[in-house]
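Starting off, we have a lone chain in the form predicted on its own, written out as structure tokens.
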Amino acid sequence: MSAMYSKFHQAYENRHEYARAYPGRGVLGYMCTYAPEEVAYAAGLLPVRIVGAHEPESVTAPHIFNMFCAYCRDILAQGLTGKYDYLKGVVHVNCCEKIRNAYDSWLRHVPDTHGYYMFMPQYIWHKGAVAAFRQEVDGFRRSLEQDWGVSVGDSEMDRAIEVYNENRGLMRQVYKMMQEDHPRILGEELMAMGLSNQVMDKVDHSRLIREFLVQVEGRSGESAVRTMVIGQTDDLGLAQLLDSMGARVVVDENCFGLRYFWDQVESGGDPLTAIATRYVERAPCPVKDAQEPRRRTTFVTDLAKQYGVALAIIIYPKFCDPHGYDSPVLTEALQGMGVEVLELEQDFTIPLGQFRTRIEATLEMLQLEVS
């Protein structure tokens, strides 16, 4: 295992030590990636995604429904249990309905909390869509210059666009590495990059970055079964799983991966217009994309196409409605270009080795069908 990639690991592993140690005005935590960052980190706070701990819990059922997604469940118990008691509030855009109900549940259950809630419409191919959240991009400003008593003007907006745009770029760059026939960066790798994006400053990250692809510059590939990992999942298991089976993470469409980073901000004119702008007209997530035409049934098979896909394994948290809803039609789309599919629900509880002989019979067909 690569020096370098161990960094990411530990940057991970240790968020809520680095949370509490960063040096700014304070940390924001927010639920889903459609959160505008840019501005909090505008106005000097550390934008970080709360994510769970996978590890049973028994103090979420007066609160959510037991039938909700276990993440849900998941994130709402490390907020009751004071994990992130560091926060100086939490930022949520409407986006899956659970999720809401996790924050609406924060807010009351968990002391001394401020929450930032957002609406962006469902519909974003409207063509009032940007216009509408630029309205509420601009009111979480003016929320986070009242409740912290600083000035989020043009110029730091500006300035946090291009740490993330370049941080952004340097994510892509590795992605683009992913295309060579005989990948030299691992999957647990790829993943790891990109979970401790979403829980570290963007200077820093973008710091680690630069040294790891110098460091991978004198690295040979390996052969692997091509893979596409397709939803929602925050676990480097599966990742070290296919890695040790032969198979190799070389794309994700990932809600804690390339659907993160992948869209930037353009930079120059209004920062408000541009950072509702990118946040519309960024890959969508399922729930973002229920009508017709769906770009993200597209996305996901350009990238498949660009990446040289043999096998997509689509996975998600166990009663999520928007994956369910749409793996069916991802599914149809993948197999009508000659991808494998396996379609994974997760229970964020239990261990991803769980699914090992399911990976297992469908990587030997795979070589079966090769050869």
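Heads up, when I say rigid core I mean the largest set of C-alphas that superpose within 1.5 Å between the two forms. Values in this document were obtained by computation on a predicted structure and should not be read as measured data. Residue numbers count along the first chain shown, from 1. What changes on going to the form predicted in complex with its partner chain:
Superposition on the rigid core between these two forms places the CA atom of Gly24 less than 2 Å from its counterpart. Relative to the superposed core, Gln354 undergoes a Cα shift of 2 Å or more between these two forms.
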The other form holds:
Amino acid sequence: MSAMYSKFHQAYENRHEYARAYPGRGVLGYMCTYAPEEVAYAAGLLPVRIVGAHEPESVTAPHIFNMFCAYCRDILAQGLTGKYDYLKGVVHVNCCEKIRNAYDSWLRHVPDTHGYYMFMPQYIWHKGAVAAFRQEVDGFRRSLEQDWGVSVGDSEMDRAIEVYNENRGLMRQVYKMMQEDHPRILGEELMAMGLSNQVMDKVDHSRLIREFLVQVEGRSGESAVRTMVIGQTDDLGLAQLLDSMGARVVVDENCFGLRYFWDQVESGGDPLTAIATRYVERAPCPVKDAQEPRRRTTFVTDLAKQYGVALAIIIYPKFCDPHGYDSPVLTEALQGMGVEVLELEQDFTIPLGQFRTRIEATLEMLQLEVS
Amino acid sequence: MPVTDVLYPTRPMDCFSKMKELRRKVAWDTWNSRENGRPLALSGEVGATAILGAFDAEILPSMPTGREMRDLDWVVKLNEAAETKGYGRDCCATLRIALGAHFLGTFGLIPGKEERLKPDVVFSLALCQGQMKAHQSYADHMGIPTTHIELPYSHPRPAELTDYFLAQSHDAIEHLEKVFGRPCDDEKLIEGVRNEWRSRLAMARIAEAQKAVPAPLKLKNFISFVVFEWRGWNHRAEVADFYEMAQAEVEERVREGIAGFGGEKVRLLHEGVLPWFSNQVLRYPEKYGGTYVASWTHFTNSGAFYQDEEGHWRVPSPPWERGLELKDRDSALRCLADLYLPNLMNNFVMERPDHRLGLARDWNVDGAVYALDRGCIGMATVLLESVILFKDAGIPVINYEMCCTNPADFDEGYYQTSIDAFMDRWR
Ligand code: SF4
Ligand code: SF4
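Form predicted on its own done; form predicted in complex with its partner chain now:
Complete assembly follows, chain above in first position.
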């Protein structure tokens, strides 16, 4: 296999420098991928996901109870220590209670923060969910117009939708390639592409994907244990570890990967309704998939089938209850279709040594079953 | 051990025996629901149960029973059962032990019989995402459908989301008609909505009576009233009647200067959920003349309040006093929206610290004790921001950690030592 394409990785590593140098109207941070980014982009702002640094911190203890997930404490720590001092505002769409605490504490203690809060239905199948969210998206649009003296009309939104949809289409193209028997793309590249996507202007990111696709053309593939990462992780360490052990992430159902970009906005018609519909109907996260029949289980098992997955790794931050409630259900469904499942828990950092041992044991078992 | 002076007269509440009787009656109605040909919903907590009342449905509470909460060995077993099935300590502790009871096959077991009640549907007015996920797991386990109405929280424009609340409520009624195989009786819906309003207003007035010095009730006694709300029975006429009777008695105690705790010297606020398995937590400060008189958690769970522009807590007037008619299904549902959207403070997560400060001031609280509950994420959200606000306002505050349903996670000795030190400032 040819050398790794590292530009996604670099872009992610240099996210703060990139954002500081951004030539547009400024940068807006968001904490949850249900934030309707297209609207902020249409207002000339760069929406970026606020992510953790994966380092121990000592600043959030007075604000967030220590049994809340490491992710929400890590992102708040970034705000409190000034890592995001370039943000013009923080937008939050309600998902779980814990991250709402992070958002609230951010507004209270990070100076000069413009906060934008939106309600987003948790029961996404309800009549009226799209209309309710459309109302909130419109409120967000109006707040941006008022706060930054810009006009966000239909044409600006149509253009933003186009840019986002194009990027989503390209991401899907890369994921499609992972269905090959001998994938040509490393798991780390796939994950780095997803992570960098959340911190870059989509025009720049799409350019990188095109460049990447050209490079991949000339590569030959490799066989590896086909692995799916499920849950929530923004640490590249896991994909690197798997690559080094003969396992390959061929698909994911990760908040920092596929779940973020998978669904397009239907263009044409009222852009606010189109955006609201996309977010209500997109691949659900465990917080939103709270009703019967479950959507997420079917979504995950369908992906596992399409990508011929042999091993599924369910990983999410310690003390995350929405993922905690879904994990037993997903495990049962995946095992029922013959997929080996390994559940891993992540804190501020990934305990690589411990993970290695557990993954090794699982891989050994899988090889035995295969032979 | 300090000696507590008796400063005020006390006497037991007359209505407690009535409460016990009523509790038995409604529980009995639940256990006999099948024999009586009634539909059954797994529900409780928060409200909108008038919708179930419109179908004559009985309610099997989704919360664990008192027996499950107090029997320590049993609680440990329930926790283990949930854990074995993969539901770890991250999940809401209260609903996790109910999940344990589902797995052990004891959930809904009819007292004195081998039989278990199987509800037709899980119904909830959903507030906390942990509750929503746990209810989904119950439905999965029992193989029954769910119908939920979500309380939209939109900062700062809740009223704009009334349409969404209404759309969901109409939707829920249509779904329940299919699940129960009977039509919604709109007259009963109207009656139930009126009763939910009455129950919550009476509880709010009882909470308000706690502003008096001495407070007419110990917090423990106030919490014992909340049972009807937790169990989803606020829409029943006899429950609303009972609450109004209790309100009259509490107000009479205020007029007569009767105290919940006769040694009241220091008025305390207890915040967060309590360790259900310990009877002593609320009583402990009494040896120093301290008594818990208020709690944002329990006042907002059971009453109806809003905060005015000066930060004072206010009780809303009922819709029928504001010219809102309760005449058909839609107007009844609008009155439910009118109750829960603006007046369920619980739902305004980011305003909680300010609510709590307003509460401490309005109820003349001297100090606050915060329970950082590892098991209830819903109530622990932004709790520490409230601690900061209290400190800034000069109100003494301490916190302790525990898990409301897991005795292994509560160090009672540590709690007592912290209270010993905390109460020292008022000696
Ligand atoms: S969903 Fe889980 S990981 Fe995400 S903020 Fe909530 S608790 Fe944390
Ligand atoms: S509020 Fe607390 S006890 Fe209630 S469902 Fe949420 S986490 Fe559980």
